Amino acid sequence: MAKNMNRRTFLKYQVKGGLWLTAAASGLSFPKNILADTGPDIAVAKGSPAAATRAAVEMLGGMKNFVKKGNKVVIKPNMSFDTPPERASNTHPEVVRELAVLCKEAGASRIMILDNPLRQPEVCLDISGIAAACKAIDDRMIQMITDSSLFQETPIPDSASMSKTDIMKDVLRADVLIAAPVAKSHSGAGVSLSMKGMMGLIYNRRVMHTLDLHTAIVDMASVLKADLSVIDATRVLSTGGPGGPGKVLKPDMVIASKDMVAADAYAVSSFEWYGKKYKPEQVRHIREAHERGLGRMDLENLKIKTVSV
């Protein structure tokens, strides 16, 4: 958890962790409801984008399990490309909208949908359909942040490749971070999912391509570790990513987990990439994240629940 020290939630977890350790050392027992099963490690819902998003989050205990009343929330979708939903290079607008609705229902005081786009911001928002989908909720939620003054240099403790990076100040001040990537291929990283998608929250992503990209992704994910990952696999860009065009699969699926490594591992194992099937450990940044304790890729040992809606 120390690797997540730049997030406001670190202090909260530090206090809670200390209380649990103190109680355990004192020989205290815990009520059964505290130790009870909290649901699946990975929730998979099949159906239309909005319904599947809601169902997947509900299987994890609902958004109130992640967002408390008064929390400031950042949702990080893919919205960097000036392409329509059927191209599968951006998160489906209905997935983004439903996540914002769920956060609002949970009592969030502020919801920010953020990205540092690769193409012209206004065009990306227009053609992706995300701006129109979210306008009725709050037309100020979506922000394309490109001004360097809105980023803060942040150290990465125990890094293996990238020792620091500039992160959006709004992200550093947020109580909850939700990863909401579309499942897509990537010419450099193999796939772009929850962890890789965090590159849209830093100022200079190009520097990562001058380093060992896979290791840099894991370094970055150690400080931008999502509290909830919701992968949009309603369409999957299985070739030609990240911008396309390429082969688009249509699984009509949403994958959710508290563990961004597990979510990514499940997405890799569930679909064909470049015409082939792969195991999670064959994607190096997923394997390294597992080995460094950021999450789990051992799907055979995780509880996975699937529903159709």
Given for the second form:
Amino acid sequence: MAKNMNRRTFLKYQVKGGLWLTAAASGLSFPKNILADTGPDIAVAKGSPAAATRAAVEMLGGMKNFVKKGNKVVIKPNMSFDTPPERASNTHPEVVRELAVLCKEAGASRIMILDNPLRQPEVCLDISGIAAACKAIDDRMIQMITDSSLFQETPIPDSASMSKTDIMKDVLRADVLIAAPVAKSHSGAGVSLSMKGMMGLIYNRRVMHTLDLHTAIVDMASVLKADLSVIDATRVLSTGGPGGPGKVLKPDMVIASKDMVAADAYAVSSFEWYGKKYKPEQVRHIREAHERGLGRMDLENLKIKTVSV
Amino acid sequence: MRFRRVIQVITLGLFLLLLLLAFVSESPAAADIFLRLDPILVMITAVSARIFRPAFIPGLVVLLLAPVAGRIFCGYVCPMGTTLDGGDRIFGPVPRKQFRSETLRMVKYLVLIFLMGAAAGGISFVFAASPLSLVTRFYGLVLYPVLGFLSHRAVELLRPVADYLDIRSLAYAQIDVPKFATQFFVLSFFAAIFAMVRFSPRFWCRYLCPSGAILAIFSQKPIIRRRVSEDCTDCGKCVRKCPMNAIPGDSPGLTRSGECIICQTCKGVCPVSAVSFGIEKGLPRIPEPLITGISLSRRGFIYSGVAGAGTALVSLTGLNAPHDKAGEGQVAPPGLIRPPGARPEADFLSRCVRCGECMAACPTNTIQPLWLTAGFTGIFSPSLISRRGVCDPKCNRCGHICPTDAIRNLSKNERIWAKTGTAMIFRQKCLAWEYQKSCMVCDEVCPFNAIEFKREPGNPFAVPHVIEDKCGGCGYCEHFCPVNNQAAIVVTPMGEIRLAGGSYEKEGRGMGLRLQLKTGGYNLPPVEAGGSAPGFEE
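Next up, the form predicted together with its partner chain. The previous block was the form predicted alone.
What follows is the entire complex, opening with the chain shown before.
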């Protein structure tokens, strides 16, 4: 999360630590769902978009593990292209809706679904199917933000190439950030997953191409670190990404993790890209994120749990 | 008097409402109707472009109304007239002793004849003097952006309150503020016209307006006109108050009907109620000899006509003068991209009245008025500036709204084929080609799938190539190119399709083009055999 969220995160850890200490001192046993860390590092669910999303989040201890009562949540799907779900350049509308429902069930006070589109916003929302899917929950929670006055300049501490960026104010105010990308190839960044998808929350994306794109993505992800990543791999745009048209695989899979690097790494290794298999370290921004301690790509050392629903 | 103000406010309100609808609505109905009411605008366009369109009928109706009700259009309907009346109040006061000139009054006839002369030569200068073209440009290109800017600021100020009350329609309101070139030229012109109130009210309408001139010619003795009874005491109050100087100073009982805009100020100020407007009611009247108020010498007439035709000739022989056929030795302004569906250049310029409707209506603000880029005859004509905005291949608002069909109104499919130019890569500026960076923005945003990335020896990243026959010239690539100032990929007019009639698709297919939107089909790109997927490392 962004720098000005640090205090909140810090307090969260304090409380958590306090609980652990209390638990240890009193010798009390806790219900399993509070000891969330015993869950898998990466949860993979196969099934229809909504059911798989719910199942994947459940495996990580449920949405209440991420969203507390009264929390403000921002969900960042891909909805930047005016293409229908079967083209796999946008997140599946049912994945987005299910995440919003889960947040609502967990007691979120405010859920915002945000992106900064490349095409006409209304058309993207319409053709992607996301507006229609989420309308029943709250038709005001989806916002396509392009106006510079809705962004705020944010420094990136310990940056390697991009020292500051303008982030949507809504994101800076949020307690929880959920990355909800579709799994797709990207001709510039190799893949566009949780980390790359965060480019939809900043104002000046252009400048990242003038820098080193991969390094700039890691810089950006260091201030836009998702609390939960849910990768929609119900369809995967294996070639021609990010916009397509391209070859669409149908693994019917949803990948969830609280480590955005691990989620991305798992998605890279699970599917064919342009007809070939790749290792996570072959995507440089994933490798650099791992090296800089943003998350882990060493899948062999991570606990991965798969279910079918 | 009060009745007239009400009508004026209503018509100006309607004019502004239609303009506002043109800004915000996708297919505004009759947004251009006021422009087509302007007699000079339709007449000059008909002559310069050698066309007659049913859309021109409103202007002719106004003209034919003149023998019946005089210059009622000027007094009650014309948004320029109403704006100037408002301006007179703001920038007044009108001097006690008005400036009156019989000579200057002839200027509007000279302007009219000049425009006719030029139009006969096929060149339209109507944009310089048509009141509706002028006033539409003023509201659309100068005041609309100011309004947008202020609204944007207002939203910013209210946003904290909206956030607190969770009024999201306001909290997330994003107002696009349009920006236009040349607005200072338009503003200066209007500043000058407004300043003239220091000499006399309605200075423009009295002395300069060619629409006023043609209406004056047609309203020499209209059926509904000013009449004065024998009660008149020759006090001369009406003479002093008439905003159009339509009452001769030595005989207040008479009227220069061609100058009278039926405002009825004289009726209101007459101490003995001797003035009436209407048809003959059998009252004793002062005899009315016809006073035309037109004392144009034959010499003046001929000179201005010849000057107009001469200016047309000089324009036609200028270096930048548009040719009928593209070819060797033709000098066209580099980078001049006309809106999609714009007719061939000469035809286009003879029709375009530079009202700025297309620019104000363009949702991406890419259509900008030119100053001298396209030569003297191209002043205020529209051009696409891709750096400012993209030209959405699904949008044809400019063609829909154009009052003279200078930009053609196209069907959805035809619009896609109305190619405005072709993208060209400046490799030395390109991040991928020159700086060896991972950039593929042009490919990502291209709606036509007209960018292809290929490997180059020695470059770790693939580099962009334009597939020319797939490129529609929409400017998405140029607009989004991350290179500062001038982009590394630029749309040039090469390959643009400009048709005076017939199908763009047929023409495009005949040229071997393969224009198709990405959103439409599933034309899968070939999977790269061997090597690695783009963006991955070995």
